[in-house]
Structure formats: C-alpha cells, structure tokens
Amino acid sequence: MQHTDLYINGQWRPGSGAERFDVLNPADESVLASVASATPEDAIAAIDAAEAAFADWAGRSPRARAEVLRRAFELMTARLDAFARLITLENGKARADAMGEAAYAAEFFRWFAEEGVRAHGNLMPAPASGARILVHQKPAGIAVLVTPWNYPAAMGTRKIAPALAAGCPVVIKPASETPLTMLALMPLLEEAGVPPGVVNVLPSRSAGSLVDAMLHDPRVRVVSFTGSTEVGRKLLKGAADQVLKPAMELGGNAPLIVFEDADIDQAVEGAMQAKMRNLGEACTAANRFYVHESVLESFTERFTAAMAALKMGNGLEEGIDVGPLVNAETRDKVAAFVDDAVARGAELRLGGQRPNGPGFFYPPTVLARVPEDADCVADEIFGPVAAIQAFSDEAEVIAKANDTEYGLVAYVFTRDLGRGLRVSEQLEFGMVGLNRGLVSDPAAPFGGVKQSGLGREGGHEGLLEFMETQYISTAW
C-alpha cells in the first residue's frame, strides 16, 4: 500500500484534479488507503506516455519483450506472500484463495513469454493469379484495459501479458474497490524491464468519463473490459464511435449438470469449486444447480454438508475458508436473492442469515428445490449461494441450461464419457467443465458466447486479441 498515487509515464503522480477516494478493508470495513482518482485528463496524460513508448517496445524483437515478461513471472513468484496479503486486504478472499489468484496471475506473465514468440504468419501461391500471399501479425496499438474488483490481481496481468507481448502499450483502470494490487505490481514490471510508458495506471472513482475520453482518442486501438453485460454495452457502444478492437469477458449464468450416472462425490468436490472459489464472486461461479432427480436427495446432503464445514472470517487468519464480500451492495444482492427465493417456496438447507457485527460477510448458503420463477435463477448470484434444482431427463436439462442470455462457461458431471461429450457440444457456452470444478487456464482461450463477451483470453487466441493480421501482395 505504498504507492496510491497514479501511475504515468513511469512516475508516481496525483491527479490533476487532486481528488481521492477511500479502498475498505471488507472483513472490518476501516479505511486501508486514500487513492488518487484520475480524471480524463490523467487519461489523455497516459495515452500521450503510452504512445512515445510504442514505437521502441513494438520494435524489440519478441524475444526480448518475452524475457521482460519471464523475468515479471520469476518476481511475482516470489512475491506470491505479500501480494495474496494485498489482496486479501482490499478484496477480503481468505488466504487460500488470494495465494491461488497471485499464482495464476503471475502465470500469465510466463505463459505469454513463451506464446509471444509465436505470433504465426503465412506464405501461399494465389491460386488464381499466381502472386504471392503474404500474412503476418502485427501491434494492434495501444490498448485500455478495464479490469473488475473480484480478482485484483489476475484480471490485470490477464490482459496486460498477452498486450505487452504483443508489442502494445496499455493504460489501466482498475475497479475503484481494489486498485492497489494493480499500483504495487507497477514496481515489479520496472524492475523486470518495462519501460515508462508501456504500462499506466489510472485508479479513479470517475471511470465514466475517464473510460469514455480514452475510447475516443484515436491513438486507442483496443478496449478490453471484464466486468458486467451492462457495462460491457456501454463500452461497446462507445468503443463503434472509433471502431475500436473489442474484446470483452462479460457476466455469466452457469448451470452446473448432475447426472444420474455421476461419481456423486466427484460432483460434490468439483461443485464446490465451481461454486464457492472466491466465494463465488465470479463469472464462472456455478449459478444454477441441476440435478437429476434420482439422486437430488443424495448430492444435496453430501453438497450441504461440505458448505457448512467451510469456517467464515477475516481472510488474514488462519483456517479461514470464507472471507467477507467485496461490499455491502453486493452483500445486500446476495441476501435479497436468497430472501426471494424462500419467499418463493425454495427449501433452506443452510445459512440464509446475515451475522451481526462489521464486515461484508455471508455465509455460504444452500436453497433446495428452488422454483424456477426465483430471481436467482435469471440472474448471476455472484455470492456463496448454491440454487439447487431438479431435473428428469437429458433434453430437459440441456434446455433449462440453454435457457438464458448469458453463455460464459457450464459444468456437466457424469461417468458416461460419450454423454458427456455430446451434451457439452449442445450446450450454448464458450467453456464447459467436463467432470472438473475449474476451467480457467492462462493456456486455454477463455471466454463466451451470446451476452457473456466477444474474443477470448489466454491461449494464443489472447494475444491475437492485440494484434492485426497484414496481408501483403508480392510476386517473385
């Protein structure tokens, strides 16, 4: 917490309008830092830095932008203790979760050290004219990158690799919740070799009109947003007026399938982190519990039982599972799903009570038999909240699962392995967990389908996500 000003050109300064905002400590909700709030013209600042880098940083050769990024993988591995801390301070996640999201972010910087150099061309004959077809990738340009408050410190280095790697300068904005993991990773790029400029950091309370001024810069040549479908609208629309490259991760509604056949206690394991990693603020965070109606009784038993061995508290102590929310909007969203859907005629099998005292927590919660009319159904719970319904036969469930605008990711439990492929194929999301509780991967392309995103990241599909094919015609 060191560093809370904004972070341009390689300097640490306050904003031009000199305004700050407060970060909050979730689980006892005191104040941890007074952050400098960027204005858009901080915003226009950090283009003009990010455009005097591109030239130089476009023009190293992959393979010295890759070692930069290897060597920030070797620091941020280093550093996993403290920067877990970090986030567990300013996002609440119990120390588990926070040292699996440091690793996994800084795994981004290695895997994109390695696919940067692999940004693939093609040489062909024109089958009709005879000339040669030349394609090749180039830097897209400089991206802004809008990154949410549920994982601090991946979300960032999610999209800041695969940029970096592909020879692009960025500018920054993290949520206004959980800025400082983002401004503390600043000092280690420099120390990794990142030149001033190549990367900004712009914390503010006023990302409306900071985001919208950077998006209508012609410098800007990429958005990439992760965050809610409503937002993500916005930023779409405002990213047509420049036709800006987009690619956004947006919100999810995951159905998470039990047949009949399955290995009740792998299902029960891989619902549980499906369910409950990060506390279940997350886009892939499993949503809508269908289980076959044959063994409903069985799986909810053994399901409840797992939730209610989870501790609840600071996430800085030991032996913590549960940490608090992020804010007390979410908690309150949280506890009005849960509100509702008993109202409604679902079944209370644990928690569903607030506890008294300070602190955004929830406990986790299990609703049986909820009615397919409950808001959390439709809607993305985003808490410790498992909705638990049943389901009778396999056409059924594929359109219950279907049944929604959202298409991030789905999981489907069973031993057939033949099933299983053919229901993941029918099912309308850009990621499936066959048997498995966790899909992301910084090798894999992650991301959805209908209102869930356009493009992917990880994978290499993420670094063409900064890049733009060339094609040149020639003849020898």
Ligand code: NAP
Contents of the next structure:
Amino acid sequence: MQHTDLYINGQWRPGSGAERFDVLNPADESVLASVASATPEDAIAAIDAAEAAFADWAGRSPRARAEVLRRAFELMTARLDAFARLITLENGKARADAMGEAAYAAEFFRWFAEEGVRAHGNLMPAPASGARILVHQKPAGIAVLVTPWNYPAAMGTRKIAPALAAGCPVVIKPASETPLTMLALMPLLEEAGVPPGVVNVLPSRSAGSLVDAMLHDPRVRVVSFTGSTEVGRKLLKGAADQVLKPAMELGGNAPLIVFEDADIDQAVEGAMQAKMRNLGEACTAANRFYVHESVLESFTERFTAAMAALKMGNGLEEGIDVGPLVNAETRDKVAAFVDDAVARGAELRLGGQRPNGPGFFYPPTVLARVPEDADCVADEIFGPVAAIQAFSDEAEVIAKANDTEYGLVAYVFTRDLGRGLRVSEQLEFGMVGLNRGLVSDPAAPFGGVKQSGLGREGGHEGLLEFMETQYISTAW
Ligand code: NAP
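I have the form predicted alone already, so could you send the form predicted together with this ligand?
All chains and molecules follow, beginning with the one already shown.
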C-alpha cells in the first residue's frame, strides 16, 4: 500500500526540491518510509492541476459525483484492515482505535454521497417589488486542506468527501508525522473514479511556506484546517489577504461533568470513551473531569479500575488497548503535565511512570483532586491522563467549565434530563455529549465555538463549507 511521493494530477512525483523526510513508527522508533517533501513550486503545480480539473468535475451532475463517492466508501470499507494497519504503523494507536478510525473515515464518503445530492436552494417572492428571489449553491472553488496527525485518515476524508460532493477540487497537506495513510488513499480514489487533478496530496516538511504559497494563489477560494489553535490563527491571518472562505477545526479543552444524580456506571463508561478513544490524542478528549463531591470517590475508584485494566503495548498486537503516543515531544508534554499537577498537590491514583524505550509510550494515568492552577487544567493534555477535580454546585461547575478560551465539546452525566438540557444550553461549546462519551458522527455538524474554530464538518453544514450562496433577482 505504500506510496511515498507527491500525488499531483493523478501522478506520483518526487518533490521539485528533491528533499525527503523520514516517517517513524512510534512503537519502536524505526524508520517506516522516506517521503517526498513538497515545495511551493509543487504547490503551484498542484493548483494548476486542480484548476484544469475544476470545470469538468463541477460540471458533472451531483448524482455522478455522488456515485464516485459511494464507490470510494465501498472500496475503503472492503480494505479497512489494510488502512487500520497503516494508521497504527505511522500513528501508533491500537488496532481497535485504528479500525474505528478507518470505518469512520470511510463513512464520510457514504454520508456526503447522500448529502451531495441535497444542495438545496430557495425561491421566494420579494416582499415589496414583485420580483423573485432565487437562491442557489455553487461550488466555492479550489480548496486547500491541512490536516493533523491524530486521525491520519478521518481528518482528511471529513474534508475531501464534502469538497468533492460540492464540486470542488482539493490540494491536501497531511501532517508530516503521518502522511502515508493519505497517500495510500489515492489509488483507491482513482479506482472509485476520481479524475486526475481533483485530489492532490502534498506531504511536506515545510508546512509554513508551502501552505502560504497556496493561500496567496488567487485561484484558491477555501482553506479548511484541522489542527492546533496556534497554527489556525496563522492560517486565518494568511487567509485574510485573499479573503478566503475559512473552516477551522482547532484545539479543545473538554470538561466532563458528573452530577451527583448520574448513573455512575454509565458515567465511567462514557468517561473511558471520552478520555481514552485514540488514547487521549483527540481534540474531543475529556481534559477536565468535574465530579460532584458526593460521588467523587465512587466514580474515581471505578474509573481508575477501568483505566488499570487497559493493556499498553505495540498497537499492532492482539489485545492491546493503548499504543504509544505519536512522538517524543507529545509524550514528554504529557509527562510534564503529570509532574506539574503532582508537584502542585494532585493525588496520583494510577500510572505516571513512563516506561523505558524504545517507543513513545505513556501509561493510562489518573490524577485526583487536581488543583485549579495545574497546567493541565488550562491546556490540552492530548494523552492518556485523566485530571479529576471535585465540585459541589451546579452554577459553579458551569462557570468553571466555561472558563477557557476553547469551546469544542463538553460532556454531562446526570439522570435528570431537564437538568442535562438546561446545563447543556449554558455550556459555551459547539457540541455536548449528554450521558454519552462520544459525539463524532458523520451525519452531525462537528465543530467548536470561541477559539476552537469556525465552521462545521459533517452533517449538511459540512457540505456548505465548500459552497457559495448565489442569489439571482428575477421577475416573470
Ligand atoms: P498542528 O501542529 O497545528 O498541525 C496541523 C497541521 O498543520 C499539520 O499538517 C502541520 O504540518 C500543519 N502546520 C504546522 N504549522 C503550519 C504553518 N505554519 N502553516 C501551515 N500549516 C502548518 O496540530 P497537530 O499537532 O498535528 O494536531 C493536534 C492539534 O489538532 C490539537 O490541538 C487538536 O486539538 C487539534 N485537532 C482538532 C480537531 C478538531 O476537529 N477541532 C481534530 C483533530 C485535532 P506538519 O505536520 O508538517 O507540522
């Protein structure tokens, strides 16, 4: 399955600068592949290809585009094992997480095959003039897509599928930690019937100059980014020069609130999903656990037992739940969060010791009674560490949960549905899991408020990110 060159106009090419970079296996630090590094000249070649492909692709009927996407869904679903293996090799996540990601990634092709034929418009009489207001949606134009390493397949397909459904060609820059999965998807898209130039892939070690060149090419109209808030801010600034249509899926700092009337078993199960899916390397990962004082001990005991039962090891092996983190920097950052919290008085209930190498492993860790000023309360942990705090009052916990620059997702556990909905409405987050630890669904609008981003992916909204509204004033 392994391709290591750039994919431009349906062809594999080494980069124009002839530079390459290594992709590592985080489980043993061995080199998996040497991948071509794209330059700004390659970026312009990819945009040339996208431009040449645009009219034909946008001119096809929505149904014709939908059938290509449907075939992509079927082909990917038939090859989940191979994609999952590659995801584990380059990202480290355990097999069950990788299979989950591959299936989730394929679902975006199915969903947008279905949604692409529903780019509704509107017709209404102008209230005063007697004219008609005719509103329709058009493909927005060439889209630049930039994706992170934590979901090497799904963060790409969540953008490629709606862009193609809308009629837009794309140039995608995958994360340099994990470019192999996206490259491996290209032969599948060819087989599904995606014409040359409609999807181009540019791995690169020079993300800044590569993406900047594309954001300043007048043929580009959309930039869709998933990654850190820090890089998102830079891309928004770059996008301002040409007033591009931005979609930004940025960082999170998810609160998980367990009220005293919660079903504790359900809360533990939801917390395990919200914390440990993708071993905590998810923008949706529960980062701050707020547990009512009266159930703090029973929740913490049961949750710690569930965390202790997880088996850490090479994600390719049977029975492993927790693979390595993606790289040494991420592992060291997680370790520093734990050390800081403990130094400030948090109780270490599980884990906290990093094993000897090789591999970037960090064990499932539980911290209880984490003080408010610990670094992990303000920042994304992005690893298998649960930081638990106690609270005693509903208004207090809502205020604490909202006290962050982020606003991606929050989780609430309570048996009282009225309370659950009342609290959910007051949470300043784009998504809420109410008695559920998992919100991601291709059919739902995924995205954040505040500094967690702009725009939505999935649902019907995801399609509109790649379309422009046109209004025609007419009369008859
Ligand atoms: P990142 O450092 O922001 O990188 C994301 C992508 O941006 C990579 O492809 C990276 O390329 C590229 N990049 C880096 N600097 C750039 C620049 N100056 N100009 C243009 N592109 C640049 O994020 P990450 O560490 O890969 O991913 C973790 C972050 O993503 C977390 O904050 C997480 O919350 C967020 N995330 C958000 C969502 C969501 O839907 N809201 C989903 C998943 C992850 P290189 O790899 O080559 O550096």
